[in-house]
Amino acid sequence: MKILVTGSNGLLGQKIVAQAIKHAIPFFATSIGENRNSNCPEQNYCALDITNRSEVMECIKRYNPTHILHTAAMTNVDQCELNPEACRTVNILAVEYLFSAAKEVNAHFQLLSTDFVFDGEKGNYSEEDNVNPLSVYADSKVQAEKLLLMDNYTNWSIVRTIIVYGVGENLSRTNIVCWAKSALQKGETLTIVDDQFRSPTWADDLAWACLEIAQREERGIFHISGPETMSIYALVRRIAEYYNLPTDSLKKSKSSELNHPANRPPKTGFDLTKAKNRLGYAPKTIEETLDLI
């Protein structure tokens, strides 16, 4: 097994990584631009433009990996709504490249894929319901999807998951976790909605069922998340309670209030079924987490 991991410097590409370390799995990490993560040794990375097909096939064909696992993507839902084209190219003319750059090397294409594929209408979503995305990128994620299981080649998997959280070093991006965490901590006052209910993803949990999928050669769309499904005020509010924080300053407020751009599904979470019995996948509770966060 050798895997080859796009979008390292990012919070589940890290935890990949550490992961990879600690089993001695031979790996070779990717993303735009140097290496930011210290726990990657330079020898195991390559910056890697995921949008630019000849580099793409370059580096797998250099590489020649068993399995590539795509965590790389635009994923900021307003960004995408604004930047459409650029949304597309990077999810789904990328995986594109990605994709057939795979079938080239005979490997296993993981593909990292969101909740937001669905309207969020019935919630605890299992693998075999029908999406209907709601915005530019939940379409682009269902587009990168349809790649693959509309292909011949099926040695691919897709993973879709939830609000992943958890610490990492020079991230692009915050996680609403840390970030509520350290606003509370310092009394500032948040508005919060409390009509979207998710089901929070541990980063260390998700990586290690990539990478047990992976091992176990799975193939198929897995469902990947917390174990909980709650609004996302209550998990601002079980954060607040956790470290004994204040919340006089925590204000609920309503999705229409906030004009965001692009559109949310209201309710989702996962039926987690194939992946226990598959995977054996044990996710932990918000609680379980927040003394290593």
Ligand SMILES: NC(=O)c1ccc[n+]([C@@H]2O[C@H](COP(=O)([O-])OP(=O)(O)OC[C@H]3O[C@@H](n4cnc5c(N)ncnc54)[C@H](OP(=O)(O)O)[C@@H]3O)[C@@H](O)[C@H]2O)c1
Second form
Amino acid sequence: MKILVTGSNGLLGQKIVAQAIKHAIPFFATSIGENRNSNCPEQNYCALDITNRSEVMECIKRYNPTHILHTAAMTNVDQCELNPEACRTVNILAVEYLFSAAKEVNAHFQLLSTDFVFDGEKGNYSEEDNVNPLSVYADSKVQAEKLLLMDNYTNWSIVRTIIVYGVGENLSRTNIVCWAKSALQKGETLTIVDDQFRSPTWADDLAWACLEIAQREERGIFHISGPETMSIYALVRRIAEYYNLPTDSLKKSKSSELNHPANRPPKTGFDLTKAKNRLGYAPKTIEETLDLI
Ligand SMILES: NC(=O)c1ccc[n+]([C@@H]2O[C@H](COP(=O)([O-])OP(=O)(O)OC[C@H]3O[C@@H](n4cnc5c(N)ncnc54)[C@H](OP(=O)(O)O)[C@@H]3O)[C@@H](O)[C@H]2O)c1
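Form predicted in complex with this ligand structure, per the form predicted on its own context:
What follows is the whole complex; the chain from before opens it.
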């Protein structure tokens, strides 16, 4: 097994690199620009802009991986809404380049996707549920999934996940859990929605699942998230309670009051039966991870 990771400077990319090192899995890490993860040896790193078709093909042919774990994406939902062309280039066109390179070298191709492919009316989504994207970001992931779903080449997996959290080095963006902990510690007033329900996912659990799916050569769609669905407000309250931080500065709000550019599904959350049965996936609760943050 020889894996190639895209987006290795991102949160999930960093966790995959860490687990590959821990389990002595040969790997090659790529991301846009220089290597910002000091745990990733320079000899294992190569700058790769996934939107450059010839760079993608050249890099993949040179390393000749058995597995490609594609975590890189334009991940800020509101930025995607405001810059739809950039979003489609990174989240759809680049997947086309990477997937065709994967086919050239006969590698297993793994695409990271999102709970936002659903409209959030039902909740507890299984892999068989119908998608109905509400935003440019969500639609870009649906279109990227389609590239795989409609191809004759079936050596691929799609890993959908929900609010990924954890600590990383020099990340270009934070996540709700780290941000809330820091803001609560500073006593800042936090206005948090109580009408969006999610299952927050410990990045280390997700990285484990991505590697497990790759190692087992699993094909098809997998839903990978934390074990519990809660409102974002309830999540932040649990963080405050865990660290014994005051909650008087915590205010409830509704999504409609925030005027975000992108629409978000009200209630997602995943049915994890497939991941538990096929992979032995056993995700940690919020409280089990907070000491590790
Ligand atoms: N985070 C979540 O809550 C969440 C939820 C559902 C699904 N997902 C999906 O899970 C995957 C991993 O998410 P994450 O949390 O690790 O995201 P992340 O921390 O934002 O990492 C994404 C990485 O992609 C890199 N990237 C962006 N454009 C690129 C390009 N043109 N070429 C090469 N690399 C590029 C970014 O580089 P820079 O670091 O230089 O910006 C970043 O390192 C993504 O596909 C995301 O859509 C995430």
